[in-house]
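Shown here is one chain on its own, the form predicted on its own, set out as structure tokens.
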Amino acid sequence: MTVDNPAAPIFVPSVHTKFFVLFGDPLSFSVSAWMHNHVFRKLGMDCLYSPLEIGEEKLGTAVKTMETWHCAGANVTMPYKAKVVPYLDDLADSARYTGVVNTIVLGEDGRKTGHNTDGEGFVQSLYSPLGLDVPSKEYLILGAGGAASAVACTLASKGVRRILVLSRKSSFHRAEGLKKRMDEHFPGVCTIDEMNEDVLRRAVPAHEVIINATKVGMGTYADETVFDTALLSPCQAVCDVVYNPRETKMILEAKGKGCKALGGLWMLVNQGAEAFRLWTGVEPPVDFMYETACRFLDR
């Protein structure tokens, strides 16, 4: 890329160039093509990364379409990631356990195989930079979506043992359905229990680990916090996946109380690396693609 360079040769695509997408909407926001490209650049490889937005009535075309038009594979975000699957040949385990899928690889053969990368990129980031022995410690997880989907499945699969999930009374019945799908993998490791004051406050100091897997903390929520810091202790570690801004409410409050913070931005970036390794077979530069997310927050 050639934004922070204007000096920089511009990359012209060939015959041979690889493409790689993000389907979703809206996609504004996106830090994955600034990202990927930048790694493709470093790696002097024939390669170019492009958010595609387009509407629900396109999706199934374009995933149906993917060879046509040298795309190698692919991400998917929201609202697509559980509508995506119904065009997709094969499910790995990642997606087959949460339901959404938001890494597509398009196969030699040309099927095109879901994976959720969401829950590893998150996972990685808890045993670094965080620094946690993961398997034993419990969890709660804040949020019965995707992203909480995705990180309860796989924190089961590394061997976490408890895990309480805390949903809204009005979304409760996701809750409902992430614990039916934990239960059908891996039984005996979720609960799950209303999200609300009185719970909460029993809640929150009795797990190690905390995740805020909602959006509060960015956007319109971006003051708020899911619950009160001042339960916390400096024994806790505090995590979110939300990535902008980089250190939410949550996250400086939780470090003013001396627990260990993470905000999302490694989940992101992790993530990434996985799609990157999956679609490649490369080792990609986990920590220069950190800084390069870093820059694109920063401006």
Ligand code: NAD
The other form holds:
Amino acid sequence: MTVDNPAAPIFVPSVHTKFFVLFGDPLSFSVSAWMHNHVFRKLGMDCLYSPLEIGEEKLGTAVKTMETWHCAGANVTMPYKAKVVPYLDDLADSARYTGVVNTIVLGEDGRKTGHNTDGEGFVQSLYSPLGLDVPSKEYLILGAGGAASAVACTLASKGVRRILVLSRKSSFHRAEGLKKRMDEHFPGVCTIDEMNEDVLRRAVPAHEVIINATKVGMGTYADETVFDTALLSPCQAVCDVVYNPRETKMILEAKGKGCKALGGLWMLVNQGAEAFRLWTGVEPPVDFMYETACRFLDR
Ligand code: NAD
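What would the structure be for the form predicted in complex with the ligand, rather than the form predicted on its own?
Starting with the chain above, the whole complex follows.
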């Protein structure tokens, strides 16, 4: 990676520096180190964030020894969001509801608590910039993986009463697992169905808010949408968890139909901001984080 500004003073860690890391594999495309280090420098904090691309066999040791290398907190991404759970001492509600952790907070007593800030990050973006009255809406979530689970649980925790989750037949067991967990904590809120053309034709026009929580729209799926966007009407809101590209084919087409539409970058920024609050107790400059993330993606 090239240095943004070669004339900028370098940050030299001291014996007091607090380290934050991201556990995952692969990590070369991650925005998080870029975003958090810019915030640490802007706020003059003696902290450093580093991506730690490690194999699964090293995950347990890395997590268990965090305090010995001055690591004060961590993010966790694919493929370790569920695999990290056995190495933690406690789970916050956000992680207990979903079974998935994206943030580890190290307490003063050395205990490591797993949190999930993805759902909160997503739901904050529905309030602003999208401007929705979140609890009063009915939601259709496409996909039943970690992101879908985090979004569904957080919506329910905000008072949402009706969520339909659609999942491909090949991985329908994930939808069943999601519903089981939801029913334990938020009985009656979640229903599930198979994601196929017939169901989509009925479900898409019937929901006020539609959320793509699959990988469709990014990478090799960049030219695809999960459903035919001709089914949309302007009174609907359409959101994506995918943030690269910033506006997926689905989001661009939804905007063309006059819908409120939002890509996943605000979710990414808000989940990072929430992790930052949990680690440091400091309120981060969220708009600056968003601008920084945009600069990373536009490079
Ligand atoms: P996951 O593998 O746990 O779940 C993916 C889900 O998508 C599964 O239900 C799978 O069946 C479904 N799916 C995959 N390909 C599909 C296709 N072609 N058609 C229909 N369904 C398909 O992954 P995840 O952790 O839930 O991540 C999903 C997406 O969310 C990824 O693109 C990830 O980058 C994104 N994400 C974004 C943020 C953010 O901050 N914006 C945070 C977390 C995840």
